[in-house]
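First, one chain by itself in structure tokens, the form predicted on its own.
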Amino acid sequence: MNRSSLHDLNVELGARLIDFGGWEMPVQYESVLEEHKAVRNSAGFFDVSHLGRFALRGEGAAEALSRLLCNNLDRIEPGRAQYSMMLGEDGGVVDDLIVWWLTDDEYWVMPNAVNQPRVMAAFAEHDGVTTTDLQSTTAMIAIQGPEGPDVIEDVLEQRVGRFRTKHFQWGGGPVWLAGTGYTGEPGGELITDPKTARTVAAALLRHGVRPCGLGARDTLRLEAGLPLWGQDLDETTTPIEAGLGFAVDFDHDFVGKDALERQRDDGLERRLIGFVLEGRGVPRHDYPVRTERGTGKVTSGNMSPMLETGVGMAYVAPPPEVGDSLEVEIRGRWVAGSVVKPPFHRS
């Protein structure tokens, strides 16, 4: 099993670790719940070394990018990030993904752990794209919360913008950072090489900001309503269908595109949907979900920390308006609650 450059560091602060996808990382250290309200209310950091992550340089690299993926790098230029995904022909999602756009001619795709071996090989099809692996060189920390930023000036001396990137040195080493996260807070993500990665970590414990787990990285994704590949995105759901058009541009021809405008055209006959529960329950992956107008399966639930009460995602068809009620049968009972959308901690 892989395990990250901090994993001798993670084992010092008492981490419960677990497999994720091949990586031995850690779920938590304290608290799941404690951990997770570090991040909403100061700021925590994250071990996420077993990311995926690649260079993509070469002649051909802009190109690629433009043909795999639905949102168009035109939008953006160097020093910026971009979030994206790659479809299928039938519009399905194979990934998504962040593409930090370091400089003219070169591009690092962050794509799903799970994904990295299809996604790379995808692009190194394509003429004169060079990739190379990072996953297994570098590490790779995220430093999040309201109090982020100020964190990553405080240790870093840098400040870096949502979605933007740098690259500099720091503690004898090369840092490149980007605005990035997931959790629905600021702060950012950095990736360096492994010892580089133990000082930046260390120096972020004598600062006093809290290490989290992994567990609560998908509560906090989970509370701001952000999808998660395998449960909430994957090859037989659209972006379209999952609210995410913000990040698909008709103005250029990508793999999935016909796909995609034929169900715009023709109206969605699902819909991703967020909602809160009112009564006593905690909705879990594949639980039935009903409207007045339809039924579905949530993808995504659990307890939300900061409501104190369940949410999650679910597919409906026909899909309901915010403000439906909803009910999601938990251990053969059916509880109420109502559709909203996310995030459902600010909802």
Contents of the next structure:
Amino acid sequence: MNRSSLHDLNVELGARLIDFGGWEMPVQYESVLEEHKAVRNSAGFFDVSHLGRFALRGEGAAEALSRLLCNNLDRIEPGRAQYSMMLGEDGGVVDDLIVWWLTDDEYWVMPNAVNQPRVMAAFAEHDGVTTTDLQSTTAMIAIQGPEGPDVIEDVLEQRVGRFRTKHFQWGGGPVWLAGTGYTGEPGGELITDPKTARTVAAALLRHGVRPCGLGARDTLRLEAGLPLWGQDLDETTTPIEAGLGFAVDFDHDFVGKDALERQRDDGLERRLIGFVLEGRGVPRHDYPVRTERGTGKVTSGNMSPMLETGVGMAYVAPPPEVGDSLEVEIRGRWVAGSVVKPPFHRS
Amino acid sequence: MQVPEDLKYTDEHEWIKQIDGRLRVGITDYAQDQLGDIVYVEIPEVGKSVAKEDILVEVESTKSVGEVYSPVAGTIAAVNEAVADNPELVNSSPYEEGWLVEIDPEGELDDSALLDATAYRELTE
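Please give the corresponding structure for the form predicted together with the partner chain, as opposed to the form predicted on its own shown earlier.
Below is the whole assembly, all chains and molecules, this chain first.
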């Protein structure tokens, strides 16, 4: 099993470690709920060293990104980050990822942890590109929360805008920082060498920032309505069905474009919808869903720590409208709720 | 990890306390710690009959669902409504305020399969 550069610190902090895509990572330090609320109310930091990441360079890099990803870097410029997806020819989501466009000719690609080998291999096949793995050689820390930007300024002496990237030296090591995250809160994610990462983590702890595990990261991203690849997205679902059309640019050629154009023009048979339960119970992955229009299954669900009620996402065919009533079957009992547009909690 | 001496335990991490012929059932300190923050407890209705090893209660945390099985056949005699409203009682007080149900057993409790505190402590170490 792979281990983070912060492993010893995580153990020292009493983290409960579990397997995340072949990485032994903290699921919680003390309490998922308390860690969740720390991020919603003040700030927390996460060891996310398991996340995929590799550098992409070479004269063919821009073309490879344009061909292999459905969003378009022409929409942004160096020093910015963009959410995008790699699709199959049938429009299915092979991976959803973030690209950090650091300088004119250097891009860092951040796939999901489990998809790193596959995504990196797809880029490596392209002419005129080199790929360099960063997952095994660096550490990654996310700092998130309404006080996240202030924490970053106090500890790292930097400010970074939403979806902007920065490179600087700190504590004797190189740090790459982006104004990104997976919680619905402001803040950023940084990549650095293992030694500097330990110094950053120690500085965050000294500053009173709570270490948070991947359990809270999951409830936070769900409350923020952010899909998780492998649950809400996979190769059988398209970005259009998942409501991720904002990250598809039809003004360039990319793998899967024809399939998405057909779907865009013909209409959707099903769609990923958000729901909130009014009745008691916790919706979970795979639980059946019914509405007056269509039926489906929960892809992600949990108790929302902020709303203190069950929330989730489900593919429903044919898709209902926001405001429609909906029921989720929880252990043989249909629990009432309604279709809402995520995020479930707005900061 | 607390393991009170006066209780009996199952290898499914439940505790059982005999009170005037009734059996009070809950989950152990170890079980609540493994589950993490408990956000929902589904308790049965009073008067429901249960067979041995039926699911009595579902205890859900942010991470997973835990099932509590009936140690005996019998009838649900009482339920702890407080944990339905405040599931975190199971985390904060698993042996006292966080008890789950009381069962009127049919016949005698066969305690040959139950563990005493020493044996249960060994199981969790």
